[in-house]
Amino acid sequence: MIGIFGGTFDPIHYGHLRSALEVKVIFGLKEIRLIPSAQPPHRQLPATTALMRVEMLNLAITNQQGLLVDTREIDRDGPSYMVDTLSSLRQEFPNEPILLFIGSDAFNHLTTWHKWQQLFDYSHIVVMTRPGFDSPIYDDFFTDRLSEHRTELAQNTAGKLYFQQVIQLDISASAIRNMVADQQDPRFLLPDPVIAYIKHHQLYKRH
């Protein structure tokens, strides 16, 4: 099974980091693929360029076993569509139980993504919650497609919805800009790496 975990990663930052690390573990994947938007659909263009995003990317997962960059959304023209992704994706692994992870937040705007309901038939949707979540009340759509058990993701190249529960550090990329552009101090918010990088090409100052 591969995992798919999109974002604009602007930074990346140890609340991305520790949720894929999580999810690999538990549903026992090859591979976490971290795909960064060139055009994120529903948010602003991000602070950075693609390639310092890529750069930041790379830093972070620095001999993590089982997570890489994929950088096909940037190689992409136009839009970066999730459903583009997941298609170009199947094409390459066919036979393959692909699962793409998303947060809640995300969920509850997942009728509002391009072609959305397209995305199952190309992968697994495994929404990540906190503690606590309150599960939303289902249409037919999502009913018919819920999984009560984890092994039948494996069982299924696509086509189920999953919820999973995991620690999520309340750590924004937005608030890590902030606090670089206030001149404090992200320390153990991300990797070192990734801030000696931010430091060097001194991103995220207000102009």
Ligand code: ATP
Given for the second form:
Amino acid sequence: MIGIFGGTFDPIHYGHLRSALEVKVIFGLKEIRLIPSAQPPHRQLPATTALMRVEMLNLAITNQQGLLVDTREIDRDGPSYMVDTLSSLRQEFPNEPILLFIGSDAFNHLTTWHKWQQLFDYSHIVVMTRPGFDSPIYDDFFTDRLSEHRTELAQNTAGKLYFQQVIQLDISASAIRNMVADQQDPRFLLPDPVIAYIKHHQLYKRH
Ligand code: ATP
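Now the other one: the form predicted together with adenosine-5'-triphosphate, given that the block above is the form predicted alone.
So here's everything in the complex, that chain up top.
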């Protein structure tokens, strides 16, 4: 089973890293691929270049076994639609269960994603929830795919929806960018080598 964790990672922080590690252990995954998006379809353009976001990801996962950076969204042209990413991963791993991890905030907007129903043709979707989170299942499409047992994910290569509680640290990339812009110290919210990189390249400064 492989796990996919998409995002802008502008910059990567301990909220991302902690939840990636937790689900890697819970689901017994051999690897988790962090996939930075090129042009996020749902957001304004990131403040940083794609190459810089990749370099920060690489700094963050140095010596972290089983975490890897996958640049396929940046390497291809056009908008970063997750359905295209999953389809290309499926070609590479025809028989392997693929787990797409998304935050509950992202799940709330899932039906606005490009060809969102087709995501389930290529992978399972695991929604990472906070303790006490009530799953907002309002749609038969989701109810039909909902799985209560983690083992079902290993028995199928794709097609299931699963909710997994994880510890969520209240850290966001936008809060970090604002701190840096306000010349506050973001230490302990993200890895030191990433902070050094941000300083060196003078990222997130106000103009
Ligand atoms: P921004 O603040 O710029 O919106 P972000 O911190 O939310 O950024 P993204 O790169 O947009 O980071 O998020 C990538 C994925 O990581 C999303 O699925 C998001 O739900 C999840 N995520 C973001 N922050 C956390 C966190 N603190 N804990 C767990 N998951 C997170």
